[in-house]
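Listed next as structure tokens is one chain, alone, in the form predicted alone.
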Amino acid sequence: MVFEVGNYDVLVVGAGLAGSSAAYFLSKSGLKVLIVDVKPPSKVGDKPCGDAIGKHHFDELGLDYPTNDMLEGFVKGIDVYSPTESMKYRVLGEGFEVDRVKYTQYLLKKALDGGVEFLGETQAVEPIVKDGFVVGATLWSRGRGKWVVNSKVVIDASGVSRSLVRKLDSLSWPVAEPADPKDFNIAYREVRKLSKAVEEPEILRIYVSKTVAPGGYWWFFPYSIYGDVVNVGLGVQGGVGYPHPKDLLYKYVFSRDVFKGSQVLEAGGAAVPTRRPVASLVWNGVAVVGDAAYAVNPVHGGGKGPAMVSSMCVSKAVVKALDEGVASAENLWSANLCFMSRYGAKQASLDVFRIFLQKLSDEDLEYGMSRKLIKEEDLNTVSLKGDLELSVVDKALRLLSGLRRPSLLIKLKVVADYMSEVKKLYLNYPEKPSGLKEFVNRVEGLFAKVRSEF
């Protein structure tokens, strides 16, 4: 039986980090907001991840820090290991471990206390299309049954599995543009709390290897509050063929002295997008935010930080949209603005520096670590800002070094040039719909060339 309940301004499908981020920043905005998730309310937030997350994205968007039992351990940077790992790059900057479930449920009781209504259990059929527009949606509830919600602005936060958008025209929503299966990483990852404390619990590591992570890498997450419980997990290319991870992890990782009598305290495993974002965040009635938007680090896939700035922008988009009247794709377009200029800029170029990085081999890897091909200093610009900056100096000294292996150097240049080109044009993001078509075709024309260059 279908049924039909009161109007809303917005409807967010799906409850997590990015979910919960919207309906908090739409709280304050006086709309009548329905959240509702698949988990039940005590397991909203609960997905397999690294749980690190940068302190700059915290005081970007004005948000509390994580305090008491959200915190999980301070970060003070990241070493990265070569793949015979001795060499390490390390890369300095403030961060936390948080405990995804209770940070992402603190945002969702601030978002209740605002005036949002929650729903667990509830699951999301299909969008409703009316007139060029997407006007609500079919839910599901254990007890319930079918029903529908009409909204003015779906917003689908529902993770990789774009529950919503994916039934939509990808040709005539921007917002359902599908991903290739290489475009993801697959990762398995436990919590374990060692037999001793971790040395420099507050320095993350990251290991690649093509041998032990094929197209991705393997990682070291102590929570420095505790300081012998650590995240580790490993994460492969997805659509090549490579073995599962969590096989992988057992193989090369946790036969290490380092977790003999380990006890694993958590364990699980997911598909993280690790690309460009999608072209636009929004289009007539609809919007999408976190894993869903494909707003993740496409080198590292970290994907909280990114997450909330996506629905920051989105959601003001959506309150500005809606005191217009409309919610059509121009009136959104905002979003595209906000999130393009603040995050997806660097995000599309570091995709070509992650494409780069899955051709290259464990011995091309090791070299250009050794010989400092790439110093710290560039790698923490490639960080931060997605520039991968070689001052004219430093590509004569690199390149007397490393005569070598000339091709490996000017393949570096390559991408740098190429990296900066696609930032160049994510910053030049069209100022209204009318321009969208034109961009897809150039971005898809740049990273077709990238692909074939690499």
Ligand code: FDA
Contents of the next structure:
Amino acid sequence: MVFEVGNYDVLVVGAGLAGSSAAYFLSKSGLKVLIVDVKPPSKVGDKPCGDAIGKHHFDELGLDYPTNDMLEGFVKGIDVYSPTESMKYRVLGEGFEVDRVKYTQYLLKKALDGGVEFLGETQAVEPIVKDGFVVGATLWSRGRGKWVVNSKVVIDASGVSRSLVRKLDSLSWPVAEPADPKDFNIAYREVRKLSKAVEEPEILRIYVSKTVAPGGYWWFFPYSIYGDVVNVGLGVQGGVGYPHPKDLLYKYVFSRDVFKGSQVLEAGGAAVPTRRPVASLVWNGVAVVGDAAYAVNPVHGGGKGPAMVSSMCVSKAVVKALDEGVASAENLWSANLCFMSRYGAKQASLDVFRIFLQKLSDEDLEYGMSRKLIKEEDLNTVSLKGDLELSVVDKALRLLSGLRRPSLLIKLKVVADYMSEVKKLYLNYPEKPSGLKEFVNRVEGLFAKVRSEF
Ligand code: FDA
Ligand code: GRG
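The structure above corresponds to the form predicted alone; please give the structure of the form predicted in complex with this ligand next.
So here's everything in the complex, that chain up top.
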């Protein structure tokens, strides 16, 4: 059977924030780019999300801030509550509550204005592989049936489904590295209109409690533009058999007085990868970005910023590789060096912290927070850089104040050391694909030690 054929330089699969930003970054290159999504055009960018994103990502990537109808709120900081909610840390940092659909479609439109082609209601079915290279994909749509796109590079931006790369053999294709279900959170959220306005609407709230949200947290994010509309959700660690996050949210959270008489505006859930980045974002003729690359902050689950960072890094590398003639792993490799130095090293370090936190009891967490074993400033540095810095003076003070649970202090020191070792390893990411195997062995060795330690 002969199928209809299209020829492109780049095929982007998925027009979520990762795919749309990749298309936007590529639109200035003069390359012939096609982006497809199974969703109809009006639904592009619509996925369950808390909608929070740090402002620094826009500054670092030179992207427009969400404004006007793309903006649902300003963020000035986050309050992190202890399990009993008697203690809270305030971590200051600017950000936005973004209208995910409008902002994603804004980037996509800018890409289309720059010459990129888009097809909605079009599903990428499988990659086409020839002589060790991905050379395109088969697509399917109701109107056209099955057809073929030949392209020099395929960027899988299909989110956690990893629609294309999961059909590649992970032994030969590092971009296809599978993830353990325990390295995901399953999250559910509702957008609700409350009966009265929220106090301090520019402060996001995160609540950590093993009973309410085992292996995750529940959140209360106000949309400050409206004052009385909030995004409330809950995530639990996957693969462990914990209850459904929606059940926990209704049982422990929506039963609170603040939600009396509230109106549900939106509801839905999805999985969030909460681990280190994929071993390599690129291989011969193929790349992964966003959730498909596990590019997410493992501690708070924020994936919008790293989706855009990974897309910028991959897009730049694609332009360079195609300029050099062929999109080989070697020619695309700068995507890894860019992403690992800008975000992946911090992400991997935070993965160690995440593993530690998921094993910490509520009692230890309550104690650690009430005795300030980790301080608000420490939390800020962890969040920004992935470094758990226990300064010398602080350490001495904490030793004095923390004697009731010395093992917790020792554990904190051990986790800080592992975090710095992992970060160093990622900052020395191999210069060429030939070094990847040894790097992966070292990463896996270190993470095996981390898991056995906590
Ligand atoms: P995304 O899933 O958005 O896009 C993938 C696209 O690919 C979709 O449009 C899909 O239709 C399309 N697709 C899939 N398969 C296809 C195929 N075969 N062919 C064609 N198209 C295909 N992050 C954050 O920064 N702040 C936050 O507050 C939150 N909160 C939050 C809450 C909840 C409940 C969840 C589940 C997640 C979050 N996140 C988050 C994470 C964040 O939503 C996520 O990391 C990014 O949206 C990932 O964007 P992507 O574009 O990679 O995937
Ligand atoms: C329960 C794991 C789990 C997932 C739910 C709700 C959610 C997913 C994610 C919310 C992420 C979040 C708290 C974003 C806040 C925005 C903000 C101001 C973050 C500050 O952190 P940054 O910008 O983080 O330092 P990154 O890693 O993006 O640089």
